[in-house]
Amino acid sequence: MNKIDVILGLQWGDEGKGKIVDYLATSYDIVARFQGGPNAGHTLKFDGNKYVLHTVPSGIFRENLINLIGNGVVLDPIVFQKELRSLEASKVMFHSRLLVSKKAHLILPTHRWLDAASEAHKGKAKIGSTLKGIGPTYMDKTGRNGIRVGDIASPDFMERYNALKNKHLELLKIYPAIDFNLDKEEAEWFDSLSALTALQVVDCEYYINDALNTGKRILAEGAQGSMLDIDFGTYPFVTSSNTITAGVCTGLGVAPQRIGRVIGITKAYCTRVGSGPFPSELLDEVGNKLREIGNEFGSTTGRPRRCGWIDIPQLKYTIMLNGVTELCMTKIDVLNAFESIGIANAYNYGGIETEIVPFDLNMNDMQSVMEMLPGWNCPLDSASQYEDLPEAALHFIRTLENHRGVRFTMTSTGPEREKLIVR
C-alpha cells in the first residue's frame, strides 16, 4: 500500500522545512500542505535568488511536479494572489500544477480586523500573533460559520459572507477602535478571488486518496512547528491548527495507516518568534551572535526571533508525538563561530530535574540544565558528505542522536539549495 510521507518541523517553527522540501520534492509527484495559513515563511535560496512561499508548496520550483492546498489550510486570497504574481514574474509555470482543496476555509478582511484588534487589547498578555486572520479564520471553522473555497460557486456566496461580515462587525465592537480600512480591503479582496478561480479547485480527500492508490508519491508539508501545535504546544502561544503527523490525516483526508516516513526538521539551536516561554533562551551577546550570524528576523513579519540553545527535553516531546523516522538538522553552519556550543538536557523546576515536558511551560522557576560541547571554529562550506564534517562537529551530531534514539539522514550547511550533506 501506497503511503504519504511527512515534513515537519520539530521546535516552535523556522526550522528551515522550505529548503529540505524543495530537496526531497524530486522523489515525488505531489507536495501537498496540510494545515496553516499565510503566517508560514518558507525560504528558498538557488540560482542566485531568494523566494519566500507563505501558502504555495515549496515543490512549486519543481517542474512537472503537482503542488495541492489541503482542506486543513486557511487561505487569504489578497496574499495568494500576491505570492502567484511573485511566481510569474520569476517565469515559475504553476496554473496546471497547482491545486487547491474545496473545503480549504477563506480568510476575510475582518478576520484579520478582528485578529489585529483582538491581539491589540490583550497588551501585555498578547500571544504574538501574526495578525494575518489566521486564529479567527480557525475559529470561526470550528464554529461552523466559515465560508471554504467551494462556497465561492455557490448562488448564496455574497449572502454567506455579509453574513459573516456583519457578525465580525458585531464583535468587533467589543475591542477598542483601531486602523482598518474595510472598503479598501474588501475591494482588494475581491478582485484577488479571480486569482484563486482561475485554478483547479479539487475534493482534496479523493484527490490524495485516488493518487495514492494509483501508485503516486506524495510528501505532506507541514507549516510552523510542532511546539506551536494547537493542543500540544506552549498553549496559549500556540498557532491554531495541529501541526503535528496528525493534522496531516484530518488536513488531507487520509486514514493513519496511510502514513509513511516521517521527517522531523530541527535548527542546530532554537529560535522562536512572538511570546510565550522558552526555557533555553539566551538574554545575552550569545543570544544577539546566534540572531546575527543566523539572521534570525521573520521572513513573514520581519521580526526578530529569540534564541537560544538546543533544547533536548522538546525534541524528544516532539519527536514521540510525531513518530519520527528520521532527523533533518538546519543551520548547524551558524554555529561555526562559537567555542562552545550548548545543550539543554533537562528542565530544573520545583527543585526537580526531568526531561518532561510539562503541562505548562510558564512557570517563573523553570530553568534548563545545561551542557557545553566544544565548537569546531571553522566553515563547513568544504563538507560534500557526513565524513567531511569536523570531529566536534560530528561529536555534536553523535550525542544529538545518542539522547533521542533516531538518525539524522540530512544537514544543512548553509541556505543554499546545493549546501545539503545526506547521509
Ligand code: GDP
Contents of the next structure:
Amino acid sequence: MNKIDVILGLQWGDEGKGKIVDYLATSYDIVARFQGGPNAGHTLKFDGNKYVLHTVPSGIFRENLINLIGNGVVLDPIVFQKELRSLEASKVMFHSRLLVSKKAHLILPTHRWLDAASEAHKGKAKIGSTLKGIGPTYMDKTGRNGIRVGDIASPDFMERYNALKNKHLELLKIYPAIDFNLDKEEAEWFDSLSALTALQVVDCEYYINDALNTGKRILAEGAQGSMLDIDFGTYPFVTSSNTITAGVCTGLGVAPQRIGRVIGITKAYCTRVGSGPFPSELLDEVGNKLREIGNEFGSTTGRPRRCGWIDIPQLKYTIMLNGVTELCMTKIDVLNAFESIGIANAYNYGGIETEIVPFDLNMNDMQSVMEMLPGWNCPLDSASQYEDLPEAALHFIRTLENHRGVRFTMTSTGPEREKLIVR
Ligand code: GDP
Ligand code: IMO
Ligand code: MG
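I have the form predicted on its own already, so could you send the form predicted in complex with the named molecule?
Entire complex below, previous chain first.
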C-alpha cells in the first residue's frame, strides 16, 4: 500500500522543519500541511536568498511539485495573500500547484482581536501566543461556529460572517480593551479573499486518497512541535492543534495505516518561544551564547527564543507519541564553539529521578539531571558524509541514539539547503 511520509518537530517548534521539507521535497509529488496556521514560520535558505513561509507548504520552491493546505490548517487570508505576493515577487509559479482544502477554517480579524484580548486578560499567566488568532479559530471550529474556505462561495457567507463577528464582539466585552482597527482589518480581509479563491479549492480527503491510490509520493509537513501539542504538550502552554503524527490523519483525511516513514526533527539543543515549562533551560551565559550563535529569534514574531540543552526524556516521549521511524538533527554546527555539551538525561522532582514526562512540568522543584559531553571545537564545513564528522560529534549523536534505538539519518550543519549530511 502506498503511504504518506511525515516530517514533524519533536520539541517546541522551530526545529528546522522548513529546511528539511524543502530538501526532501524533490523525492515527492505532493507536500501537504495538516495543522496549525500562520503561527508557523518555516525558513528556507538557498541561492543566497532567505524565505519564511507561514501557511504555504515548504515544497513550493520545487518545480512541478503540488503543495496542499489541508483541512486541519487554519488560514488567515491576509497573511496568505502577503505570502503569495512575495512568492510572485520571487517569480515562483505557484498558481496551478497550490491547493487549499474546502474544509480549512478561516481566521477572521476578530479571532486575532480575541487572541490579543485573551492574552491581555491572562496577564502574567499568558501563553505567549503568536497572536495570529490560532486559539480562537480552533475554538470556533470545535465549538461548531467556524467558517471554512468552502463557505466563501456560499450565498449566505456574509450572513455567517456577520453572525460570527457579532458573537466575537459580544465576547470581547468581557476582556480588557485592546487597540484594534476593525474597519481597516475587515476591509483588508475581504480584499484578500480573492487571492484565496483564485486557487484550486479541493476536497482534500478525496484528493489525497486518490493521489495515494495512483502511486503519488506524499510528504506531510508538520508545524509547531510535539511539546506544543494540544493533548500531549506542556498544557496550557501549547498551541490549539494536534501537532503529532495523529494530526496527519485528521488534518488531511488519511487513515492511520496509510502513515509511512515518520521523520522526527530535533535541534542539537533545545529552544522554546513563549511561556511555559522548560526544564533544561539555560538562564546564563551559555544560554545567551546558544541564542547568539544559533540566531534564535522567532521567524514569525522576532521574539528571542529561550535556549537550553537537549532533553532526553522529552525526546523519548515525542518519539513514542509520533511513532518516529528516523531522526534528523539540525543546528549541530551551533555547538561547534562549545567546550562541553549538555544532555538532560532525566528529571528529578521531589527527590525522585525519572525519565517520565510528568503530568505537570510546571512543578517548582523540577530539575534536569545533566550529563556533559566533550565538544569538538571545530567547524563542520568539510564534513560531507556522516563518517567525516569529528569523533566528539559522532559520540554526541551515538549517545542520543543509545537512548532510543532510532537512528539519525540526517544531520544538518547549516541553514542552507545543501548543508545536510544524509546517512
Ligand atoms: P521551522 O519552524 O521548524 O521550519 O524552523 P524555523 O525556520 O522557525 O527556525 C529554524 C532556524 O534555523 C531558521 O533560521 C533556519 O534557517 C535555521 N537552520 C535550519 N537548519 C540549520 C542548521 O543546521 N544550522 C543552522 N545554523 N541553522 C539552521
Ligand atoms: P513553527 O511551525 C515555535 C508557540 C507560541 C506560544 C504557543 C501558542 O515555526 O515551529 P499560538 O500562536 O499557537 O497561540 O501560540 O506556541 N508557537 C510556536 N513556537 N514555533 C512555532 O511554529 C510556533 N507556533 C506557536 O510561541 O508559546
Ligand atoms: Mg518556525
